[in-house]
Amino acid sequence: MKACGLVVEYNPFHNGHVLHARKSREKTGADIVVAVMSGPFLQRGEPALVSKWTRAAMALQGGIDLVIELPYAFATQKAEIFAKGSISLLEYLGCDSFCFGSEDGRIEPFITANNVISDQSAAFDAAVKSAMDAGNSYPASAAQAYQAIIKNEGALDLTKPNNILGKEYVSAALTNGFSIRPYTIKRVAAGYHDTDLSNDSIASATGIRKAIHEEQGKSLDSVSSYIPKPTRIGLEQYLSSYRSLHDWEMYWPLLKYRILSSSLSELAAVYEIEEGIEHRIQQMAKTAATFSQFMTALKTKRYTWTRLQRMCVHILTHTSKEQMANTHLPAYIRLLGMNNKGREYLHTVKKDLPLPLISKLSAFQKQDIEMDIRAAQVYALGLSESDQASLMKREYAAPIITK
């Protein structure tokens, strides 16, 4: 069986994701589509709207055949490490190809970008450092550096979020000597950060989440035309079961406690906290009444909102530099869900998998997965006491299977 891999978050699964899965299957000629999906906390440093189990179920009902989890150590990282963990898992699962959505829509500029940056790494790194020394964020500095090196009007635009991730996906495959082949399709209608719901059926996940939060989860009518019916049902069932959808504000009391009860040296030991920003974090936390107020006060030109949110995730989950330093590549494959085609594919590749396959957490108690368990426990703390226990119980159950 021929498999195509997708790197996803499905926060939540929407009509654009249905289109992505269908077009990826068509473009690569794949028999099945495998999604490697972030768990409770996401690449932009946010808690997922609903649990990974609910998002996996949405995906399986929306055209995905097999869903595995991207471990916390890669899911909450900058683009390079996020991509390396994701593409590695798809390679280990025997996927023939992977396909990502991009603003460009052509694979050749991504391959060119990888080759140019690799061949001129010293010049690229120097240009990035110069731009960052001028006070720019890393993404802006990298985009400036690439444009300066290639001097080509048709070059890949590395200021665009999906192009940034796509370049790292391609680099992960090419620089590690993987056999998995890259493809891309052009992102249609809504952009990655678009917050408006203007198109008839396609909107960004950002826009959908914004509309849901504005309605405080009381009604999903405003987003119904942008999400498949199973997604709406899944969101409604989650609200019925847990009485809340997740966002940063529900974790603010926990985060504020962690910040103010930690010494500056303890904060400095947290992953991604550098250059003395722990002083600013603690100072701004003292007077902020909400997470939004805290982030607005904390934001500087040098640090992107996303990077600051990732720092907050690592503070919340008590993830240290030392722990992350010991994580280079995924050490296991965690199965979240599958349909019959996915189960058939797993049966054919299982004996050749280079990593242990975890289908039930209670049967795999190793230190490698400690960060994932801790992240799941912290994620559950946003809910009421009784609901916390219910969500954590799900963590140890068997994966989802749909017919």
The other form holds:
Protein chains: 2
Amino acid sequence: MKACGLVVEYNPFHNGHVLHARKSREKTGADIVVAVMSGPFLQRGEPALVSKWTRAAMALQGGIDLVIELPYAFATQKAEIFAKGSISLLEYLGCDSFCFGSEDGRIEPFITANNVISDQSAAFDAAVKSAMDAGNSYPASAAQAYQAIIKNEGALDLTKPNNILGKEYVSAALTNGFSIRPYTIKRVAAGYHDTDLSNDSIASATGIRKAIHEEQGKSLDSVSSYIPKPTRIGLEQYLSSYRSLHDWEMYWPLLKYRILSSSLSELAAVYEIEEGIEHRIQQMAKTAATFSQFMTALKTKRYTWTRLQRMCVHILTHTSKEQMANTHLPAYIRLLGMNNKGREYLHTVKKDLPLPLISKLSAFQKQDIEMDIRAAQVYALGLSESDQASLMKREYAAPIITK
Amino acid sequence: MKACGLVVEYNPFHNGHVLHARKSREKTGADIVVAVMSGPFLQRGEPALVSKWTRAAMALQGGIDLVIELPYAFATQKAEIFAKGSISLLEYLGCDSFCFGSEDGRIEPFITANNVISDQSAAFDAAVKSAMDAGNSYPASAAQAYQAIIKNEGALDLTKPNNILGKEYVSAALTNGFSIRPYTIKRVAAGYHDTDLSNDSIASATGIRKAIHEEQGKSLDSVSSYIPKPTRIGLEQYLSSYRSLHDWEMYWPLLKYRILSSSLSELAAVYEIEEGIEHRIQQMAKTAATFSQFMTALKTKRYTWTRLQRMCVHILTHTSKEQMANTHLPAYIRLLGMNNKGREYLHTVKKDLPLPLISKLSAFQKQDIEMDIRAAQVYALGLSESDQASLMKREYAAPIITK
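In place of the form predicted on its own, output the structure of the form predicted together with a further copy of the same chain.
What follows is the whole complex; the chain from before opens it.
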């Protein structure tokens, strides 16, 4: 059986994701499609709208055969680490290929970009540093540096978010000598950050989340044409079980408490907190009344919004530099859900897996995946007391099995 | 000018406190009465009903001339340390005497108890240990041990809460060679823990709080005959400004978050967490929906309710054993409020004070009283966002001055 891997967040799973899965299957000739999906906190430093269980269930109903969790140590990270964790897991799971959506749509420019940047790494790094010293964020600096090095037509545009991620996926596969083969398909219609719902049936997850938030998470009418029916039902069931979708504001009292009850040196020990920004974080937390006010006050040109939000996630989940120091590569494969084909595939690769496969948490495994359990626990604390208990019960139950 | 010191919590200030101040003044012949009052968190491990500023204002209107803060490092502590901090501050402030209410009402049995226990400390400690090993709490064991050593009639009954505290006040004065002189008056009518409001005008603070909680902090009708008018007005103003009185339940989401996002070794580093109780704390926090449920699940014969609640306060305020290790004696005198006589007294003793007098927080002083500021900040987090800001503004303002 040939498997194609997808790196996903599914926040939430929408029509563009259905298309991505279908086209990836066609393009790679795979028998099954495996998704490595972020858990409760996402790459942009935000809590997912709904739990990973609900998102995995939506994916299984939308054409994905097997869903595994991208551990916290990789999910809430800059593109390079995020990609390394995801592609490693797909390689370890025996996938023949992975396929990502990009603004470019051709795989060659990604391979070229990887080769050029690794061949001329000293020049590239120096150009990035000089752009950052001029006050630019890392992504903007990297894009500038690449443009300065490679001047030919048709080169990869590294100012585009999916191209950036894609370049890191390709680099993760090539530089680690993995056998997994990269493919890309052109993203349809909606850009990653597009927030208007214009196309008939495809919209970005960002646009869909914005529309849901504008209706205060109460109605899904404005987004129903952009999401498969199971996603709509899944979101509605989540709302009726847990009474609200997750957003940063629901964690603001906890984040504020953690920031204001920590010493500066404790904040400085949190992962990604650097260059004295702990002073600014503590100062701004004192007067902000909402997470949104806090972020607006905190933002400077030096840091992207995303990077600041990731710092906030690490503060909230109490994740230190020391804890992150031991997480260079994934140490386990956590199963969230599968259908019959996914199960069949897993059966064929099981004996050759280089990592332990975790299908249900036990006391023994808890130590290894402590960071993921803590993230799940903190994520649950955004809900009411009774809902916390039922979500955490799910965390200890068996994976989702569908036909 | 002669000053008499009182050790108080005023939670809230009631008719019994008016009587205590008046009788103390008469008995000691003092010109002014100084109260050393606990800040936001109290000896029993509970948040105060209202802020220290509101409680200081009530006291000034009820006959107290000068109010200083008992720092967090002494306020949320077992009787011995609580007493040492309080009596030291009164001594340093130049008080000639202190006067406490007790069930006994005579000062001699307190002096005898101090002398007997310090003369026979080895026998006393052994008797305490053996009672504790039998599964009793410290206070019960100490009372048993004292009864075993001293068998004469009329000896101090150390099962009574105010006698226990009084014995520690007297010991703090005598064993440190202080010149301050101890006095006691017999408590009127209501026992410390009495929760029914039976006497016409005197009730315990515990009873008053219980009655307020039963009316869900909305009405003060049932307690108005037990509190002076300024206390009623103060509580009403607090309710109208801040919309609620403080109780443990309002901090439960923060406490639960802190417990569940901390590692066991981090919990074990918290002050007073000992003998592996961190395991039990984390276990019980997972399933409890309220602070009250949590405490009920946590309680064992080994620990008093009070001691467990103090552990919770230290977890909530993030106070470590390491931080507490450097706080054997008060290092500053923080002024909360005064009337003209209090100000006059302060003027006469000011030049001889052995400790810095803090009347307004500045950046320089912040380091020294970091623990108190953190306690005030965490206490404020129980309120709504806008109320937090106004309470913290008060923290940085000048002391209360009345005529």
